[in-house]
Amino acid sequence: MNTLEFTLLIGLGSVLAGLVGVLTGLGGGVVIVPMLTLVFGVDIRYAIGASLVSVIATSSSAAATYIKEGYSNLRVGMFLEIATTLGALSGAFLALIISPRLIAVVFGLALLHSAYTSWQEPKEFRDNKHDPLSRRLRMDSSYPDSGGLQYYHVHNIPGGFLLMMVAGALSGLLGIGSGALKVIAMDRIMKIPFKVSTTTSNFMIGVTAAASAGIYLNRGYIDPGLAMPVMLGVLIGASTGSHFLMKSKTKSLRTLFGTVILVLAVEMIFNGIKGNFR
C-alpha cells in the first residue's frame, strides 16, 4: 500500500467515524483508534494523538449548528469543562509512563462500556422541581423541539461534575471524546434532556482533547502526515451528521454502532493482553 492508497483510506474511515461520532454523541474517537491500530497497524500513542485532533475537529464542526440552533446548555458545558479538563490533563501524563498494553486493555473495556451505552434506549427526564444549587448558578435552560420550547432544570451538579472528572480521564489517557460519559453524567445523573445532553456533550469533548492533546504534541506522538487525513475526515462526517441528528431517528444506528463497537473492544482486549500492541 502506498502513501497516497494510505491516506485515502484512513480518510474515508474517519468519515464515517466522525458521522457516527455525531450522530450518537460518543465521539470518533472510539472508533478512530482501534481502525488504526488494528487495521493499519499504527503505534497505539500516535493513533491516540491523531483521535485527539479529530475530536477538537468533531466538536468544532458540530458545536457551532448546535449553539445556532439552541440546543447545547452553554452554561453547563463550561461548568463541566473545569472537571474534564483536570481529568484530561491527569489521564494524558498517566497515558506516557504506563504500558500501550494496558492502554489496549483498558480501552477495550471502555469500549465495552461505549455499546451498553448505545444498546440503552434514551429516557426523557421530565421533572418540575428546582435545583437551589442550579438555580443559583443559572443552569435551567429550554430547547427546540416539534410542539414549541421544552423547558428543563438541572439536578445533581456534584455527581454529574465527579463523572465529568472520570471522562477527562478517559479521554486523556485513550484518546477519545469519552462521549458515553458525558451523555450518562447529563442525561441519568444530572436528569438533562438527551437531546440537550447529546449536543452539549458534542460541544464540550473539543475543550476535553485539547486539554490533553497538547501533552501528546509536547512529547512527539501527534503526526501530521497521519493527523491530516483523521481530522478531515471527522470534519466532512461530524458537518454531515449534526445537519441530520435532530431529523434522523437514531436507534437503528445506535444498534449498528454498538455491535461494531463491541467487536473492536474484543480486538483491543484480545491484542492487548497477547502483547500485539508496542
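Positions refer to the first chain, counted from 1. What you see is a predicted model, and the numbers here were worked out from it, not measured in a lab. Take the two forms, find the largest set of C-alpha atoms that superpose within 1.5 Å, and that set is the rigid core. Compared with the form predicted together with its partner chain:
- Once the rigid core is used as the reference frame, the Cα position of Leu16 differs between the two forms by 2 Å or more.
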Contents of the next structure:
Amino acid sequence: MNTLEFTLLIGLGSVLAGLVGVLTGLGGGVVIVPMLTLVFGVDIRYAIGASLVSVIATSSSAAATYIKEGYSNLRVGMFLEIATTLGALSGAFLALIISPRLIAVVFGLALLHSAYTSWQEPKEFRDNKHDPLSRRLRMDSSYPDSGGLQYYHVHNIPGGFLLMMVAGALSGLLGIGSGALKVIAMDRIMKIPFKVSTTTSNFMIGVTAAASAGIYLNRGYIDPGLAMPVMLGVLIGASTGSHFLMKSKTKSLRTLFGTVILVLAVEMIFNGIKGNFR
Amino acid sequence: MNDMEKWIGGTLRGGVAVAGLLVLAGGAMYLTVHGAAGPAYGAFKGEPERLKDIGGIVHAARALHPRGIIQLGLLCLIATPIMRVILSIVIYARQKDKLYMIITGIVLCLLLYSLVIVR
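Follow the form predicted alone with the form predicted together with its partner chain, if you could.
Now the full complex is given, and it begins with the chain already shown.
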C-alpha cells in the first residue's frame, strides 16, 4: 500500500467515523484511535495526535451551529473549562511518561463506558432549588423550548468541577473529546437540562482538546501526513451528519455503534495487555 | 442572537474554514510529491524540529513545504478555540463583567502555557 492509498482509506474511515459519531451523538473521536492502531497499524502516539486535531475541528464547527440556537450556557462552559484544561494538561503530560500499553488499556475502559452510555436513554435530572454558589457565579439561565423559555438552576458546582477535571485528563491522555463524561458532569451532577448539557459540552471540547494539542504538537506527536486525512474526513462526515440529525431515527444506529465500540474496547484492552502496543 | 454569540460563531466557523483549506492545499501537494512512497507510521519517531513549534512551522510553510503547510493549517485549528477565548475576554470587558474576565483569563493562560511555553 502506498501513501496515496493509505491516505484515501484513512480519509474514508474518518468520514464514516464522523458521520456515525454525529448521528449517534457519541462523537467520532472514540473510534479514530482504535481504527488507526488496530486496522492500519499506526503507532498509538501518532494516532492520538491525529484524533485530537479532528476533535477540535468537529467541536468548533458544531459549536458555531449550536450557539445560534441559544442552548449553550456560555458561563457554565467557561467556568468548567478551567477544570477541563487543567485536566487536559495533566493528561497530556501523563501520556508522555506512561507506557503505550497502559494507554491502550485505559482507552479500552473509556470505550466500555462509551458503549454503556449508548444503551442508556437520556434522562432529565432537575432541581428547582437555588444554589448560592451558582447564584454568585450567575449561572442560572434559560433555553428555548416549544413551550417558550425554560428556566433552570445550576447545582453542585464543586462536584461538576471535579468530574470535569477527570474528563479533561482522559481527553488529554487519549486524544478524545470525552463528551460522554462532560455531559454526565452537567446533567446528572449539576442538574442542567440535557439539551443544554450536550451543546455546552460540545462547546468545551474544542478548548479542552486545544490545551493538550499544544503539548502534543511541541512533542512531535502530531504528524501532518496522518492528521490530514483524519481531520478532513471527520469534518466532512460530521458536517454531513449534522444535516440529517433531526430527520432520522437514530436509536438502532446507536445500538449498532455501541456494539462496534464494545468490540473495539475488548480489542484495545486485549492488545494492550498482550503487549502489542509499544 | 446577541453580539457575543454572533462573533464567537463567526470566529469558530472562520478558523475551521482557514484550517481546512490550508490542510487541503498542503495535503494535495504532499500526495503529489510523496503519494507513491510507502507510509511509515508503525514505529514512533516523533516529528522533526521544524514541524514542532510555531516558528518552525511558519518557516516551513513559507518555504512551501507541503508538510509545513498542513502543519500550519493544524496550528490554525488549535488556535481557533484560543481565539474564541480571547474574544470572550474582550466581550466580557465591554460588558464590565470582572468575574468572568478573570475566569476566562485563567483559561487563556492555561491554553497559552501549553502551546507556547511547554518544551
